[in-house]
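The chain below stands alone and is given in structure tokens; this is the form predicted on its own.
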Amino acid sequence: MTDAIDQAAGLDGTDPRHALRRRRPEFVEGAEACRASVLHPADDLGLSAGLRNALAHRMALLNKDDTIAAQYVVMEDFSAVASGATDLPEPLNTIARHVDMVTADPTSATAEHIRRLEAAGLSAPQIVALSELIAYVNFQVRVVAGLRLLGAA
């Protein structure tokens, strides 16, 4: 099996990286899980899985990484999000300003920005599920980075 990891990684079932991370299926496994958990929840809370896609795209070219940026698949609705776009109407404007800054600062995360995004009309599971999104993009970005890494040295 190749996950999502794996693919971003550029590793197939030849590599030596893709054996080791098969090492520990627990975890390689878990991750794809939490993938489609926060991209294609039972019940999605009212963040789309467009908008999850879009999101998601967002943060992977944040962090500078098309290739994975390219597995998330941007419908036309959200492309402005996708891409950036700082001047979106509410509530989107103010989750993606939020996805934005725990992407590129996550240190500077304080009660006062959950409290922006409950002004700007989210629910409490909602915050929980945007966070869970960001969390695993931003896994999978630094996961990857670190499989490219090894397989440079």
Contents of the next structure:
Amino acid sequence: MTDAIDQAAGLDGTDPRHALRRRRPEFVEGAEACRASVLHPADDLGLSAGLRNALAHRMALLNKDDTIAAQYVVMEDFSAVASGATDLPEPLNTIARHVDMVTADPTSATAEHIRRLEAAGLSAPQIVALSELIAYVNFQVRVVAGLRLLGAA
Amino acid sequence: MTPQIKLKPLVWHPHVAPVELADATSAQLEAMKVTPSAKKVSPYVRTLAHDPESYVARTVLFNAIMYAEGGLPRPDRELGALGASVVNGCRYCAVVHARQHAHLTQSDAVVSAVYLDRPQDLSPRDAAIYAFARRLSVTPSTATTADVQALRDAGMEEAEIVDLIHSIAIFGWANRLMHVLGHATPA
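Since the structure above is the form predicted on its own, I would like to see how the form predicted in complex with its partner chain looks, so please show that one next.
And the full complex, kicking off with our chain again.
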């Protein structure tokens, strides 16, 4: 059995790194549970799975990881969001710019960025859910990058 | 000789109004593990409880990565967390995990070298961990096979490197919550 992290890192069931990951089953299962909770939660809090996938795709591209980006299948309605457009209708444009900033340069985040999300109409639960989605993708990208280096070195 | 720095704790203040216990849904109360005897839940937990599903899933994973037994020694995980937090600009996370490192090692030496930006004062092992943590945390990652080789040369086993990757990556997560959803002030 392989999961999203194995597939992105290019690990099949015979790769030594696949077995290495299974020495920490709580990391493997935990990452999968997190993935479900940010991509297709039981309660999406008004952020659709289509939007979540498109934003994840966008963040993977910002991390220059086309393999991970391809894991986030983009529905046609969200193709501009996914591909990195910055001239989107609101509230998508504000959401997309926030996603880009937190992914590429989290140090620059201030309270003002949260005020912009609120002004675009996002509720507190939506702001938190968006933050968790951003954070998960950036986590996944780094786990995969590390596993690839472990195999290449 | 590095001058020694002793860090004081910070207090975190959310930019988003946290869930009030009196208004919380049953899913939020369950996520916060609120019991009738619990009077106080931290603003951070109450902020994340706005999305109870992701909060519960992430907490389980976070605790496994930072506290699971065996494998990479805990101070090394804290140093990975610290390197990520420095790159991502999360002052609060940096101080918490710097203090953890100082507590676990009973020494301020590593934390002082990090805060004074004197990586040359670190041991080869700590320098390798810190450099890898910093480079893996940049977007996009600039970590290389040479960084991984430096960890091996410092005596780290493959399974320990997997633990380190996770402790750095989970702070690519935690920093993007704490620093984005709030700010820190001196206690």
